[in-house]
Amino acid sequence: MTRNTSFSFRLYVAGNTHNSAQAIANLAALCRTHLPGRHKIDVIDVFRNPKRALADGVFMTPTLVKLAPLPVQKIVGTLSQTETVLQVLGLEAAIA
């Protein structure tokens, strides 16, 4: 993975709940800080699009899915522990 690698994320949330808002804010901050100009974030509200969440195997929110680069990886929660999120999603090498 190089410093030019582009990242694609899909964040599943449940409406305007506190946890959903926190996950959106934390992901945006993480990307601004560690992946500036190298990321795309799609936010999917499971209340508005439940079939999409079920088809993608998402049963809890908030759930973050890293779609690209491969491998696809998932993490559940508000994404408040940045170092853990970076490690679980394999992003450490991208920011080193």
The other form holds:
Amino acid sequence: MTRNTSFSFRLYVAGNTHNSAQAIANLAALCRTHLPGRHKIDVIDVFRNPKRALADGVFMTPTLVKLAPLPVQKIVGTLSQTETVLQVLGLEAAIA
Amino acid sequence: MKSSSPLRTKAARKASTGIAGLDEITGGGLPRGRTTLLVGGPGSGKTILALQFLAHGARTRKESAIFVAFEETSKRILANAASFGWNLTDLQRKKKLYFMDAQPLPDLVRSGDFDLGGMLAALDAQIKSMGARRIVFDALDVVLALLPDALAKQREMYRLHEWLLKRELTGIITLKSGGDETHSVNPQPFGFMQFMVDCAVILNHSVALGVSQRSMRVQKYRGTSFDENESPFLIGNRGFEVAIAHTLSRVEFKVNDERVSSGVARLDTMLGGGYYRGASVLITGFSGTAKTTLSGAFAEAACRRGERTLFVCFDSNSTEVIRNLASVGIRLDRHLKNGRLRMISARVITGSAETYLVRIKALAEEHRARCVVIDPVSAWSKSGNDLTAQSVADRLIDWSKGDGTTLVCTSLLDEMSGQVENGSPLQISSLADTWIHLNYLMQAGERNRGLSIVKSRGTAHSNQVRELILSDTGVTLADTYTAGGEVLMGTLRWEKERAERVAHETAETVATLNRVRLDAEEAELEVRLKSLQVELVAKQVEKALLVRTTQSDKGELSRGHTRIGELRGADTVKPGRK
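For comparison with the form predicted on its own, kindly provide the form predicted together with the partner chain.
Starting with the chain above, the whole complex follows.
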């Protein structure tokens, strides 16, 4: 993975709930720090778009889906444990 | 449940489960518009019960349903439930039943807190599109386990419960209880759930002496009375079957005056016409006292009347039973061939007493049997079934009566235990309508079979012990003789009979001889009477002749005097004046 790889995220949230707001904030902060200028975030509110949640099989909110680069990965939760998130995204080297 | 009138108002607030026994325990079903918690160990039948509840609602109550599967995939659930014949795929096609696969991926990564908001939003959309009224969350514990702390778990349970109530869905949430802890649910966090919901049902699966026993218990049910006892259940080939002992209100049976033959003419006479239709008959006796023969005779008589009959034998193979009965003139093979009789060797059924009952019920219903023979029912109390066998036997009798089936059970008495007439090992003797006891009588180097009617409700019956005689032409009873306070049977009876016959013949001969002698005497007297009469007549004639002769002599004499006087010219004198 090069330093120029572009990341594409989809974040499923449930309206303005506490957990969802936290997840949005945490993801934004993480991208700012580790992926400046090479990320795309698509936020889907399952309250507004329940059929989408059903079709995509998203039952726990918030859920982050990393669409690119492959493989597709899912992280459930507020993304408050930054280390875990970075590990899953293959960005742990960035911390060091 | 097809509710009878007193239940109708209650039933409106209850959602029928389609499981007759469970509906009966809860007085109509699970609380409508409320949530029921279903708790049980692994393999206790939670998923099946929940699915049956949905399938029943969708099929018969026009209540479409959603199944949220957290643990098993819907594909596997459908495959497992295929054998129950609930037509789930058909319901799915008609959009009456919807499966939501919500299994967390095994490699799911969790970072921080989350909630079920996404799922509930998705469900909202699905409920709206199909108008669902019933919902099941199967194995909620799987999702709860992912939540970081107890507080989060409580919050999500609360969220789910509120969501269900707001939408007035009749819901079941199933939770696993740990391992073999059968009576209590894990204290945390499920205890919280138990307090929250309106109804909680606990499924229990235990093993006693190697025999699997399943039971269920309604732990709570807000706002209604319910049967609080553990009820045995079984997962049969049509799903759940919950056994009810009818302890609360014994079912009213249709009482029948019709009599059915016992298959032994003289036994019918003893019973004043036979068994009652729909009665439960118990035949007790030691091994070899012809219990099977007597029940076989009943089965044959039933088949001859054209009644469909089920014969369940526990001790021996059905072909053996047929062969053995043929030796005493009871021919069951042709009834087996024409389909009236169905014979089941119950040794192939393994499991709890409950299993036997359910299988026998299912077989009897399948065969549309009007008469059922179980030989012997005491086989139930074997191996680990001691506790349940009694209530199973109770329910067997309840069922047969409710169904109007005439039931003949045999019960083996253990010769060693010395129980003779105090009771059969299973105390069904008090419930049975007619109790026939067979016994051996050892006498003069013989062992003969004695039959007595211990009780027979509602019928006048003979109180005499009879001898049961088996021959290759059939079964019959013989009167017994009592001599010196002892009942005579077998050869002794025969000798007594012969002695009486000889005595009778002798008496008859003597009487005949006497009659002949008297006849002769009578004839002789009559002859003598006749000759005397003739003699009498002769004497009378002789006497009359004598009288006449005397008179004429006298006249002649007087006339002679007058003439002499005239001739002599004598004075006329009166003849008396001499």
